[in-house]
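Only one chain is given next, in structure tokens, and it is the form predicted alone.
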Amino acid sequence: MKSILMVVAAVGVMASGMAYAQSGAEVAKAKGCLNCHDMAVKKMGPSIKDIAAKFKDDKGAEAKLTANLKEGKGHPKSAASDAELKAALQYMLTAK
């Protein structure tokens, strides 16, 4: 009995200390991306369809996108995690 509360209270610890994913879309509203990109819309950078149609074939986007991100070259530097940017961008380029 001691060993099964144990091994439920260890499953406890590691399932607090997961971290949540967060989808593409919540992404981008968190950090900002939102504030400058509309789906369908072009406002002060372009739209999010426009942005997936740019890099429809380009197979390195996800890489070269998340390089200027990071660096912040021709975008503003984000402050967001590579789990952040690897989910906000797939989103942003898979949109339709």
Second form
Amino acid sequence: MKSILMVVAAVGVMASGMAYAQSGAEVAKAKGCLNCHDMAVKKMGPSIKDIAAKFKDDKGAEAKLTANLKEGKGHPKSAASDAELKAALQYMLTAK
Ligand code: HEC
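Pass me the form predicted in complex with heme C as well; I've looked at the form predicted alone already.
Everything in the complex follows now, all chains and molecules, and the chain you saw is the first one.
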């Protein structure tokens, strides 16, 4: 009986953890990034693979792009929070 309760509790913790720590791909989808950015195909914006390739040697890319997207500098302004932008950008910048 006790072990069943522990399993239930563990699953509950895992499920709530996942809800808070959305993956970058999920954030990119939820925040509409994928409306304009496809993984491999250029849509309104460049493909995610092209973005990853462009910034692969740029260590400051994440910070710079977060600022650009927040202020709408050279990019459609994004309503995502800093944490969401970070997750979405990490997903894009590390795409292969
Ligand atoms: C309304 C369409 C649209 C949406 C939504 C959108 N983008 Fe973009 N994105 C663009 C376009 C267009 C460009 C190309 C801008 C340019 O370089 O002139 C671009 C470029 C980029 C670049 C490359 C910038 C550079 O300097 O080369 C990144 C990174 C990026 N977007 C990330 C995101 C993220 C993250 C989101 C979601 C929070 C997002 N975009 C949502 C249209 C969009």
